[in-house]
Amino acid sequence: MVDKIDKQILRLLQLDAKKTTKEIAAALGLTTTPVHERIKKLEREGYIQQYSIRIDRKKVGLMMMAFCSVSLKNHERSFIEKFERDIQMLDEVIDCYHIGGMFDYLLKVLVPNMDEYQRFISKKLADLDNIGTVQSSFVMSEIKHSTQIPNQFL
């Protein structure tokens, strides 16, 4: 389990993931050494997973995000292994999520335009097997994106 510093650490850190351990220390009112040992920790325990950066999709030329709802036609373990096997290779999907309800996958699709999602959804999701029902949304806005965890979980 993690204490109350643990999680100062980790609010600091997921707030701004180049932040010094001489600047969480300060921040803490503690010296770098332990707060060193803490990171340390929380690294090796799995609660600090990797250090990432944010980037502006539509500056690479990422213009389109689509959700994709996937239902799969045959729902034996094979088939469903098979599928999340075969969804990690296709880079245009950044996310992907099994979920309960009308469809079994939701996939979180970034492309540059409405004709490479087209060759995206006909010429790679399409080809993998067992894919029953594909029904896409397209976002028109983001309203509010984050990957940190709030903090009164914290």
Contents of the next structure:
Protein chains: 2
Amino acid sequence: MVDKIDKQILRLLQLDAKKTTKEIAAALGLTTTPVHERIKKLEREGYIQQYSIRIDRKKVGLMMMAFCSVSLKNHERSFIEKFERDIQMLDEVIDCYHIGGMFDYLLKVLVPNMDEYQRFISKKLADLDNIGTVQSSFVMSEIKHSTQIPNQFL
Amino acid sequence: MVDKIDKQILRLLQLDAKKTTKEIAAALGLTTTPVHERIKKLEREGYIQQYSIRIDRKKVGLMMMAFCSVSLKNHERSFIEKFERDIQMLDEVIDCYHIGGMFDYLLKVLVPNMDEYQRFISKKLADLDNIGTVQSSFVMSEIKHSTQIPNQFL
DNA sequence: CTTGAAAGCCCTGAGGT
DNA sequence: ACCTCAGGGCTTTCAAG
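Can I get the form predicted together with another copy of the chain as well, since the one above is the form predicted on its own?
Below, the chain from earlier opens the complete complex, with every other chain and molecule after it.
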């Protein structure tokens, strides 16, 4: 379990993972040792899954983002598992969720431009077996892109 | 602009932001100085927007994730701007995209459980002015949750 | 744009309260 | 569970190729 101090550490690291143990300790009124041990524990027990950077996608040429709702034709277990394995191979799909509602899956897709998106849909996605309906929604602007966990829960 | 080496640095840091300058230098066959300067440049010029950690949401009690499609009643500029400002205030909304298609906005929402979700929809979201239709899709499982930028574009 | 070295700070672990 | 303290490694900077 995590206590209040652990949660504060997670919150600070979420905002800036480069913050030093020393800085975090100062912010919490502790010394570096307990902070260091808590961080190691959070890593070991999987609360912290990864240290990463957020990259400006447009600066590296990925101008187009879309959400793609997909429903399958056949819902037998083996078909579902195959689809979920295939999706892992598609680099353009950065997120994929199995959802309840009118569609089966929601995909978040990142590509350089509309041509590449069309190529993705018609050449890569449509090439998978068992694809029923596909419906695309293009992102016009990103209103909010917060860090993972709402502060009220940390 | 970023060259091939910069892109490799971004890729490595995306996978593990704790990698030391020394390790990255070794991986690229360079010394620490040029790598350090390139990283500073990538930070300064905004390619790297943030250093962060990925937290296991379920381990901190956020068992429920949902996508929420929202359409507005009134589409005048001032109403749109108000909605976009209001959304920033809602902690449970971790992502919000202005999209083209049947709805106006797609929200990614994180809450502890169904009760909290209902409270969010009926007390917080519905309390905003100008909300037309709302349609929720619950995430049953996360098939893929990759780091931001597809490797083929780095 | 590269190298190599040097100073300083940080992480990290031992031992004590 | 926290603090003090010290060793070793890393970042960061600078002079020079």
